[in-house]
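Single chain ahead, by itself, as structure tokens, in the form predicted alone.
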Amino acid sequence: MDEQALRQQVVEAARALNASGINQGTSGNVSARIDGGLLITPTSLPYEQMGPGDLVALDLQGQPLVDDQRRPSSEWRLHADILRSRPEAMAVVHCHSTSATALACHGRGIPPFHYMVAIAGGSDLRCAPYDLFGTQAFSDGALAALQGRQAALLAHHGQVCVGASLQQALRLAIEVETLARMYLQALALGEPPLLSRGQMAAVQHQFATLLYGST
């Protein structure tokens, strides 16, 4: 895919965040890998006003690849660190979806209460500890929570998802929010029973056999 087409896809993914209801205003951010770095949404620009030319091209150390660009999202470090540490990843979606954020405000991840938790690549979804957004400590905590996973919650903040494509990362972010909402509703009746490691391993095997969520 040429860069102009990829820029258009990033804009569409960013707008889809708000249209899907999992993000509000200018919170959240979207990035995609390019040769030598990444494209990321700019800071403080409403998605409905954003065009492909407004995206910011950075190397994986955060240095601009193009002169006279907008300022990148304050979360650029999170995106760059994920893409640098995960060579298979092509896109990152970060948002402040309501139910996932509610859990994260309690420092809670999502345990294996439902088989679809395995869609993120493991038997649970972890919650990274709180640190100030945009800092290296914040990024490091998120990377640790993402070990062996495609998604994580971020304490007192939101969620982050990694994908082999923008579409995959966006679908996963929507699924994480759905799981978080279901878990909160299940908690109203008390802590729900959890699936065992063996049961979740069987789900992961089934997903891999069916290539579930891989595109």
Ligand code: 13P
The other form holds:
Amino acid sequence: MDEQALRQQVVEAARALNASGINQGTSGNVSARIDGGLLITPTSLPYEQMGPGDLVALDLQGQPLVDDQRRPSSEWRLHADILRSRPEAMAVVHCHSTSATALACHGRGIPPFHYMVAIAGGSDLRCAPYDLFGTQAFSDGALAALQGRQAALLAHHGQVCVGASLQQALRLAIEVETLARMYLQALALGEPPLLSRGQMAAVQHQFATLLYGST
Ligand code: 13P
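Moving on from the form predicted alone, please list the structure of the form predicted in complex with ligand 13P.
Complete assembly follows, chain above in first position.
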């Protein structure tokens, strides 16, 4: 895909993030891999006002690829670090969806209470410890929580998802929020019983057999 078309897709993904109800204002950010780096949403610019030309092109160390750009998202380091360490990832979505954030405010991830937890690549979703947004420590914690997974919660902050495409990362972020909401509701009756390691392995196998969630 040429860069202009990808820019348009990033803008659409950012707007879809808010339209889907899993983010509000400019509290999230979206990036997509390009040759030698990434395109990322600018900091603090409402998505309705944002056009393809407002996106910021950075290399994977966070250096600008083009002169005279807007300031990148304050979370550029998180996006660049993920894309640098995960060659299979093509896009990153970060947002402050309500239920995932509520769990993360308790430092809780999502255990295998429901089989769809496996959609993020493992038998649970971890929660990264709190650190100041935009910092290397915050990014390092998020990357550790993402190990072997495509999604993680971020303590006192939100969630982050990676995908083989913008659409996949966005869909996963919506799924993570749905799982978090279901888990919070299940917790109202007490800690729900969890699926076993074997049951979750079978779900992974079924996902692989059916190519579930791979597009
Ligand atoms: P930006 O507007 O800088 O992308 O910041 C939002 C955010 O998610 C901070 O964590």
